[in-house]
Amino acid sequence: MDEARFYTWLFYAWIALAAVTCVVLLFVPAPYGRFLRAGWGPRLGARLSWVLQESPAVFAFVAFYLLGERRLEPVPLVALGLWLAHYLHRTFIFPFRLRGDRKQATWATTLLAIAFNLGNAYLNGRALTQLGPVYPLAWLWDPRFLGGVALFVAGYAINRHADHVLIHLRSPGETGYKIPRGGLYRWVSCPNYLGELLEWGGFALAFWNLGALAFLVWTAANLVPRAFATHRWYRAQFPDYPPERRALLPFLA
């Protein structure tokens, strides 16, 4: 078998894979963070588990890309640069901002994360370089890739600013779960959802490969059962929470 049926069974696989994970997380929420519950094995501080499971996706992700052959190539350059803005930062910026280190993370969680990681990095990196559309020049002008940069930076964007409110909820020292306000937050209970769901919808219009759909998919196979979780726990934990807001979608969802 060669490498692009490889690629293309891959991905077939990888789109099942997260349709059954979309049905599982729908009934049981992944336990990280607020969700964390026993009987999943030993702990370790998030901002280790952050480290650790979001690393493939700058270092695999980048060995990837690096071994095709349009990797000097400028759409796909620009594509690198979108990729490492985020998880460059979600890697080695983010869990260090983060107040306290809390246990709120398993080694098996961890593992799983990595896995996914590894995957996703391959099935982009390899897309954009190698297996994927050749993009000639005048795909940078071209309205699915200028649409898809202009989402994907609307979300990092609000993705970047609902972080800031959630890191700075508490006080130093201080622990528990509060309300948090502003921005996104007076309509959604998950803008940082809200937010990578559109970096990643953008990322798949921008450059137009499976790669980059799988990852939308198992984007929001992911982050899609969590916020309706995380909103149903924010309304039995507070009163007072806000009845207007949704989970992830204003107005609507």
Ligand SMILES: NC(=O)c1ccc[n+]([C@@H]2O[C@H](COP(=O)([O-])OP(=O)(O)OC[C@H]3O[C@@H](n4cnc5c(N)ncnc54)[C@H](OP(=O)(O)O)[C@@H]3O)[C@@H](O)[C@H]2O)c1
The other form holds:
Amino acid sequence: MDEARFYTWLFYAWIALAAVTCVVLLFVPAPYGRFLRAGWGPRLGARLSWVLQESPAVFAFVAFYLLGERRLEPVPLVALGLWLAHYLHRTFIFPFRLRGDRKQATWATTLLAIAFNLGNAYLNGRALTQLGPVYPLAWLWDPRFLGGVALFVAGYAINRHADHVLIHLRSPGETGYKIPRGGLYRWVSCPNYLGELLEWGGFALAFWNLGALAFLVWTAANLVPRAFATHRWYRAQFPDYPPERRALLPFLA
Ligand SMILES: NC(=O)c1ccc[n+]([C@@H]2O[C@H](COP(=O)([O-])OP(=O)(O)OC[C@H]3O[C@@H](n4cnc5c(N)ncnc54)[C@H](OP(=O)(O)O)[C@@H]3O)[C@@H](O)[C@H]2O)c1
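Structure of the form predicted in complex with this ligand, given the form predicted alone:
Everything in the complex follows now, all chains and molecules, and the chain you saw is the first one.
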């Protein structure tokens, strides 16, 4: 089988796996953070889990990106910049800002996330510089590119702000949960997930390839069920939880 055929085959298998994962996650929230519970095997600290699970999104992605012949072309270089702006922060900065780092993750979810990030790095890195569309210079003025980059930047800002609010709900050493307020928390329980979805939606629009589409589908498969579970959890946990607040989409859902 040549690589192009393998890539297409992997893309369809990856989408099918995302659909199954989404259905499972609607009933069984991934056991980390507030949904950590007994019966999921050995645990590790949240910080270590984040660094291990996100590292392939930096190192494997860069390796697959650099393998491609179009690695020095302007459009792929913009994609590389956006990807690294997100993942260098997520892998090496975000974990060290977390507070209340008890053993809040399992090896099971960490290993699954490593496997996901390896596949995602392959699908995206190879699409951008070898197997996906050849981007002419004029793509830099295409409305899909401009709109997609704008969406990515907006999502990035929303995600960073929302994570910042959550992290600062705790004083150093504290471990409990509080009601987040401010910014988009006024309207939704999970603006961090909304921002993440906008980022990868923007990335898929801007770079218009199968790998980016698969990443968007997987992000939704992971985060939509978790947003609804988190919203239900807040309402059950806090009797004074703002009743007008939705789970993920302001005024809608
Ligand atoms: N692309 C993807 O598929 C994907 C998948 C998962 C996550 N992510 C991104 O990764 C980031 C973190 O995700 P996450 O699921 O770990 O988020 P999270 O459950 O909201 O937790 C983030 C941090 O904030 C703390 N926290 C959350 N709610 C709190 C509250 N009400 N009071 C006090 N502290 C609170 C958590 O503590 P505890 O650990 O003690 O709960 C954790 O340290 C997000 O930006 C998300 O978008 C992306």
